[in-house]
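Only one chain is shown below, in structure tokens, and it's the form predicted alone.
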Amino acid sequence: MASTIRVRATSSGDTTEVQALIQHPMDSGFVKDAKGELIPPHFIQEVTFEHDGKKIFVADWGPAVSKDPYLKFAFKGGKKGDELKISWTDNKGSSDQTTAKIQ
């Protein structure tokens, strides 16, 4: 399966910008489909980064955070070719992985 989470991370001087773009529904559960019914929610709970084995920044979210989420941040200490390790937990427990080399 193909991650769901696309990363961009680059290095200026001794800052490292991070974009990230997430697929995900993010139903909050207050929508109603086509028939009338309730969507159940379906969000992402946390969102974390770990650079050198330490958590840079972490996310905790909720329902009202708009479909396919996208962020962007900036830390200290990243270097070209350092990597970055992203995930995510959702309510319904589901989640996914991925790493990204600084450029």
Second form
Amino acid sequence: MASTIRVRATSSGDTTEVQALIQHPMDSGFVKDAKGELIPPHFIQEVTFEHDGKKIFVADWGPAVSKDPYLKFAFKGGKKGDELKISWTDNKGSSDQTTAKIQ
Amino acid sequence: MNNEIDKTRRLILQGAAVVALAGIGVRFGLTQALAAAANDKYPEEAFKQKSGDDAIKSLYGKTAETSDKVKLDAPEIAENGAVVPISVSSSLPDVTSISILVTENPFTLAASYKIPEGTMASVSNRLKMAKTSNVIAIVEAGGKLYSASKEVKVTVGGCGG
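Could you give the coordinates for the form predicted in complex with its partner chain, as opposed to the form predicted alone above?
Shown next: the complete complex, the earlier chain at its head.
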């Protein structure tokens, strides 16, 4: 199965910029479906980015993060060819992970 | 400094709790104590708070002061409340965490980011907004909280059906 996570990490010398796009419904629990029934909450709670065995960024999310979440941040110490490990878990216990090379 | 002492004391207390629980062989309790000891646990309670102040208190245990060194980038008017691009950055040193709150949302805390050493104090994401609301950016730097806020007008809400 294709990964739900798409990551682009680009090094510009000192810093590496990371952009991530995750496919997830991020249901808030306040929206009704076509039958007028509430769609139960279903959202990513935690996204973790690791580089060289060290956590470089952790996102804790509530249901107010938009569907198919987007994230951008930057860190120091990465270089071209290094691997980033990205993983998420949601409130129903589902999870996914992927690795991406810094370009 | 106080922080350090507090941290040590907490560690000792947690250690004592773990030993005590192991001593009487309460397995379930032990795993729970270990989970609580994990530093990066998901702040479940903070995400359930309905007021901004309560969410900040639950998350950090202190209050924030307004600072012009916290930069909050959000649109004046968001046509679609389901996808509002919001960025927060700060020029403060020793930033350890950035959180974003939308005060008029059913649950005010939207996202909270941990910034370890070596990671820039800057994050961009996209949030849902139920209606026109203040957006508050909280930056934790050197153990203190700083904030900036901005009103974003929403023409079509992103939380209701």
